[in-house]
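Only one chain is included here, represented as structure tokens and corresponding to the form predicted on its own.
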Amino acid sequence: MSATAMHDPSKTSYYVNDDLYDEIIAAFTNWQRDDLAVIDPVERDMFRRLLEQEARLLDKDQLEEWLKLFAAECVYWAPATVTGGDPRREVAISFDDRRRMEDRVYRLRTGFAWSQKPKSRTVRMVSNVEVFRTDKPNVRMVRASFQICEFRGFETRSLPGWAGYRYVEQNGRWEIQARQVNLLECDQCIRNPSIVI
């Protein structure tokens, strides 16, 4: 992913190509290693706060603000396999680029997203935050466990799992370049995942 977009990533999916897939797969392979763990409590706390901010924005249905946490060129990936694998060859619950993410938010705001009538109410818990170095000083990988409690209709359900993030420092802040959501039951029937998981 180039830092300076030559096109508007909210209009076209120009950056979703083999280079992007190769980069994402490499970033999410063999990254959770003790020798790469960041032990600086200040940096760890900064990323923990970013994840808590994201959870709050999603729970409060501030989806437009949530989108602003992402880099212009970004992906949102929810594998349907336990190992994640290669999204070019394996089924995914979601593999969205910037344009698709903005489409989802727009559709939810139209009032015609029937899967969100009635609208879900959610509470997200985030824990076990770990930060890992990469070979680039302005890129960090972050892992966190999560549990989403969703109430809709007359039912409350739980969606536990862990998420991996690739953060890049640019534009004077840390932005999410890739978010991989690993549901505990990713390869089972999860019915209608119409909320941002």
The other form holds:
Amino acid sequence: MSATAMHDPSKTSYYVNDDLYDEIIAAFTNWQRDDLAVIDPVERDMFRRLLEQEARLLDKDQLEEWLKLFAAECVYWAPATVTGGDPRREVAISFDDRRRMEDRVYRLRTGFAWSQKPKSRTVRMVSNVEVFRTDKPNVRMVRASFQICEFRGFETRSLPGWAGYRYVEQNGRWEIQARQVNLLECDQCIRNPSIVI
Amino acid sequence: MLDKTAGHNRPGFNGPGYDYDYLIQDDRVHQSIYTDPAIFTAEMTHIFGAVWVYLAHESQIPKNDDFITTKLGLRPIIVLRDSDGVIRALYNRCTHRGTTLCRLEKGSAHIFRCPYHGWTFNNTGKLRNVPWPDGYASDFKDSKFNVAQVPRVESYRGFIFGTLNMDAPSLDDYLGPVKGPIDEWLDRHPGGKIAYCEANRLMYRGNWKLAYDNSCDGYHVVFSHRSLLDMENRLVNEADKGMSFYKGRPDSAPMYMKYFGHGHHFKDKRPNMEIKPGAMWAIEGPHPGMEHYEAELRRRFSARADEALDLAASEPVNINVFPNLSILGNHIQVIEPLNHYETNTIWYGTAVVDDEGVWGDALPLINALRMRTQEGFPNFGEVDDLANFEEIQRGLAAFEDEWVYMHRGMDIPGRISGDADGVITAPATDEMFMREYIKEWKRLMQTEPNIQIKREP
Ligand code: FES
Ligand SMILES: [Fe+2]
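Now show me the form predicted together with its partner chain; what you just gave was the form predicted on its own.
Below, the chain from earlier opens the complete complex, with every other chain and molecule after it.
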């Protein structure tokens, strides 16, 4: 664990530093390779189940439970460009640390987040799950396509895309250390992006 | 009491045209200026065709041959630096059959080849080549075949504007005193420069003026942004983060707004805070990496660290240049009307550039922080405003209830003051700026612009 672990990442943000940015950018570069693909159906199914569980928690608005799927020091990154870029030099749709993810949930719970009053209802489809090895035995990269069907304001819209996950096996389970959400329309104007995507 | 003017007897709609003196009154405006597609169509000529419209920032086209595509009102435009370095705004429209010449959002090109029949144009707009010209009896040296362009394109300190109206004043005169806040905003950066980075891009289902009506509105903050204020202050004992200074008695707070003429206005929240380095940083809410980068800047640049942190902090000003540019915090927001009830708002992030090396290796740290501080408001603040704009648009469908009010601060002695040069000052929570800019809107809607396009000879 990093030397910054003495800080509570729900309260302060020391772990979002150049080392973390470098690590995340490297992890999300050139990782979707056939030679790294995990073939074992048991392992693949385990990750598929984790993604389906995440989709269910989000659909059921169990956001506090959703937060528990993540490592203490985690990242939720929705780039505003197709290439992802370097978040130190460009703004993203979102680049959240643990505290900001908790902020996000807190805001939605205030009762004054007008963009979610009334709340959206969502159904998330998760598919095309692929698991990839990394050079660390306790780290896996997972790719999945998603489609969020979101009902709000008398109509249902679709938010498709694909997500990359960096899972770390620690504390006796696989925790999401970084989640990169790539909306198909990431570089276009999006109406009311106020749910967790 | 019955309102006999409502419904079919509405006097604003008598006769062939619109009676803008009826639709725009001293204290209120008619709902139709937000809901009527014919008024939107007229705006594309009388507003977007008549004034200097913000098109692009020079940092988007740093080198010769660089281009971006954008719009002037609804007109598709290529803003480019031609091969000789001249900044031009070409109509993105082939002179043959009218197709767009360029379908990319940005890039670099010294020629544009039309995808449809292969006519080729220099990036000056001049026609260069037509396939199999023997099939034509016409003279392709005739300038009518060169791409049309916006006849007047000028920059103010990196901000590129264009107008189609030959009768418009110079850009310098058009901007007038709003240049003061723009200068101050730029000059807090080393070398007085910034660069575009990526953008938070939002769309809402409402008229474009709802965004401009909001751009200086200090009345909505603690209500529309309550969830943001609660969120930003959830970890501190005394709520002083973000826009907390709007709590209590904001009417009598030292912040103020100014109206500058030509539809431009300015809200200055800086007087709410102490004038000292680090004051802006002190009220930033939590952002990813803030403790780490702050500690790092303090360790490495002790005496200047507060100044560096202020560069990552959001500047508490709203500078609004009619009709489509708002400098808000560190963002450059561009309002893009799509039709009478749909609008894009693009919140371009800005990065600190440091050509003279004033900040040396502090610069990447400042920008790493500044990217995160800029994501906060679009994610947790603007979405709620946009939801409220959409609900206004929905509310206005009750069209017999005709009036939308903007009279806060009006007729209260001593509240609003005017300078000799026409600048008007009011409390930051008043609707003075709405009344003033919409008067200018009315004047423009009643005036015929002298619209022309230019072609290379
Ligand atoms: S439309 Fe462009 S060449 Fe025909
Ligand atoms: Fe607002």
